[in-house]
Structure formats: C-alpha cells, structure tokens
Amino acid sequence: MIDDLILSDFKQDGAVHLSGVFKDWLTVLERGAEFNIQHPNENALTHKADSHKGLFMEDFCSWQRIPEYEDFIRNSPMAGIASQLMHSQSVQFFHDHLLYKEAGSGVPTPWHQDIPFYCVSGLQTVSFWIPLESREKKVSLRCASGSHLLDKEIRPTSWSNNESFYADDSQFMDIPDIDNGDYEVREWEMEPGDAIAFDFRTIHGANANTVASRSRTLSFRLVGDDVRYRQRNGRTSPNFPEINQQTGEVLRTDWFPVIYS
C-alpha cells in the first residue's frame, strides 16, 4: 500500500498524503466521531474566538469508551502503514484526538510541535489526521517540511494564552518563523477516507474553519520499537497521571497496546 517514493518523502518531509487509505473504514470513523461530539470526556477543551459564534472542541484518549475508534485501531490498515512509515517492526497505540470545529468557528490551530507535549522519547513516531469532509487546502492541515530534523524541541505554550507549558522551558527553542520562509510549507486538498501521516517532530497547523460548514478531524497516534516513557517537568497533554512508568522505560501494554508485530 506504501511505496518506496512515499516512504522517501515521509522521511525527507516529515509528512506525507495518503490518498484513501481509509474510505473502507470511513462509516465508521463517522459513526464513532458522532458519539465522541455528543459526549466528550469532561476533560475536553474548548476555543472560542471572541468575534465568532462556533466553538472549536478537543478530546483525547476516548478509544476505549468508543468500540468503533477501537475497531479502527485494531483491525484497520492504520497499523501495517504506520510500521512502513517507522521502520519498525512493532507498533504501539499512543492515543486518539477529536478537533471539531463547528462552523465558522474562527479559530485556528496555531504552529507547533506535537512531541514535546507527550510523555514520551524517540524517533520512531506517526500521527495520522483524517478529516471526515472534504477539505479545501486553505482549512487543511498545515505542515513545515523538514521540521522534524531540527535537533532541539519547540517550546510547547498553552493556545489559550501562548504561556509556556512547563516551569522550566530552558531545553528548548523558539519556534522558527514558518508563516515568513523559513520552511517550505506543505498543504494538501483533502477527499474522505485520505489521510495526513506526520513525525510527531514535525511542525504543523490549520487555520481557523471560517466556512459554513462544521469540520471533523480524528488523529490517531502511534509509536514505534525505539520510543520510551519520558517525565516532563509538569502535566502532559494528554495527561497520564497514574501511568507509574519511569523515564526510559517501554509504554505499558495495558494502557497502550500494541497493535503490529
């Protein structure tokens, strides 16, 4: 399904489009996304930008909760793609995202890096976003090609007021200038059942849904055989406060299972 040009790119770019990769399965990303908007968990998040009406809500690791988002992991091509992608030969469940923005929500996803909100360490790492309408590139995502090579992390800041996210942020670096040069950004017109696979390294976006019509978007990410616990200074997002893991150590099974070997 993944050809050697693709998995060229993945490595090179740090993101790649997979053309309908998962229309087989989209009925029930559909089924499950529709469960997961009418009963977040009551730690989802939400953004409202104060010049518009619709709301843009986040949700995480519902998985278990929603049988269709567990039979998507387990039994859909997702797994087999993503340890192609790694070069690993095992794959572990990380976690599950819901964004949602209703329509004419207004509110972007600003430029960041996922990797250094997460409690974990390694290179071997895959995120898949699945929008679930079709996207224009000007509401798809957006990804800084290379980024993932840089060899320092980017300071992670609350979107709600840019303050950074842990006491002490010496370890990392400012985020480079995107919008003005300094990456060549990568952006893709989007159909049902494609799929955006990304480093969690690298740096990406969306801007603000200010169409007349809601967005859907389920990302599902998922680590490979070098990937380890790591203790930040401070909570993650997600938050895992009772996961009893040392730095260093493989993610438990039981909490995050593993789904190819």
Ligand SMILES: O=C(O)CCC(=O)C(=O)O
The other form holds:
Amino acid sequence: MIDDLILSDFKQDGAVHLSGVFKDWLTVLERGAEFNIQHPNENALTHKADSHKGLFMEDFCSWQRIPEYEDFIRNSPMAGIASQLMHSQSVQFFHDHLLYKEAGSGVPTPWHQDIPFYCVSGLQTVSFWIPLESREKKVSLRCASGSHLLDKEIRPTSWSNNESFYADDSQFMDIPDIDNGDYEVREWEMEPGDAIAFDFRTIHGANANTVASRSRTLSFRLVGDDVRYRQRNGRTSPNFPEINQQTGEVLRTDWFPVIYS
Ligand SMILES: O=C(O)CCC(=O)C(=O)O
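Can I get the form predicted together with the named molecule as well, since the one above is the form predicted on its own?
Below is the entire complex, every chain and molecule, led by the chain shown above.
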C-alpha cells in the first residue's frame, strides 16, 4: 500500500497524501463521527466567528466510548502504515481528534505545529487527517513542506485569542512566515477514503470552511518507538491531568494501547 516514494516524501516533506487507503472504513468512521458530533465530550471546544453563522467544533479522546473509533484504530490498515512511515517497530495509539465545521463557518485553523501542544517528545510520530467527504484544495489541509526538520519547537498559542499556551514560552521559536513563502505549501484535493499523513512537527493549517456543506474530519495520532512522556509547563491539548507519568517514560499502555508490534 505504501511504496518507497511515499516513504521518502514523508521523510523529506513531513506530509504525504495517501489515496483511498481507508475507503473500506468510511461507513464505520462516518457512524462514529456522527455519534461524536451529536454527543461531544463536555470539554469539547467550539470556535465561532462573529461575522459567520457556522460553528467549528473540536473534540478529543473519544475512542474508549465510541466503538467505531476503537474498531478503526485496532483493525484498519492505519497502524501498519504508521509503522512503515515512522520506521518504527511498534505503534502506540495517542488520541483521536474530531474537527467538525458547519457550512460557511468562518474560522480558519491557524498555522501551527502539533507537538508543542502535546505531552510527548520524540521523532517517530504521525497523524492521519481523514476527511469524510470530498475536499477541494481550498478547504483541505495545508502543510509546510520540510517544516518538521526545524530544530526548535514553534511557540504554541491558543487558536481563539492567539495567546501563548504556556506561562513560560522562552524555549520556543516564532512561527515562520508561511504565507509569504518561508516554506513551500503542500495541499491536496481529497476524496472520501483518502488521508494525509503528517509528522507531529509539520507546520500545518486549514482555511475556513467556505463551501456550502459541513465538513467532518477525523485526525488519529500515533507514536513510535522513540516517543516518551514529556511533562510540559502547564496544561496540554488534549490534557491528561491524571496521567501520573514522569518525563522520559514510555506512554502508559493502558491509556495509549500498543496497536502494532
Ligand atoms: O482540519 C483542520 O482544520 C486542521 C487539522 C489539524 O490541525 C490537525 O489535524 O492537527
């Protein structure tokens, strides 16, 4: 399913388009996402622009209560593909993330890296961004090619007010000027069943949903052999307040199951 060109593109660009890899799982994913949209966790996030009607909702960590998500995580080809992309013998599941944008929602996803928001460090990471309907390029994920190779993490900020996410943010660098050409931007037209696989360090974002229909996307986050728990200087997103782990430990497997080895 994954050829050498895809592997080398992932290594070089930090993001690849995978055509049709999950087409046999669409019904399962749609059923799970519909349930999730109707029954979000109580700490689900909503963003709304004053000038627009549509809502943008994000929800996290639902796989233990949505059997369709668990079925996909444990039984779809995702874990095997992740092992190949990360060059990792084992794959641990980190979390699921629903991004639901109503028609005409005016809230873009700003350029950002994911890893600074997370309680992990390591180089073997991958997210699968899976839209459940076709996407024109203008409403698809946008990835800054090669940005995963930066040697410092980008300062994480809150998407709603752009404030720094952690109290002490001196260890982070400013985000490069992607819109003015600091990196080449990769974006793909997507069909249901396609995915974009990207490294947790790849800078990415998305335009607001400007089309006349709602958009449902699932992002599944997976980690490989070299990933360890990392205590951050404040709450992470998603946050795991009861995790009870020390920096440097392998993520506890009762919360983050090994799905490939
Ligand atoms: O779909 C989007 O708006 C952004 C997705 C994203 O940031 C992610 O999956 O990490």
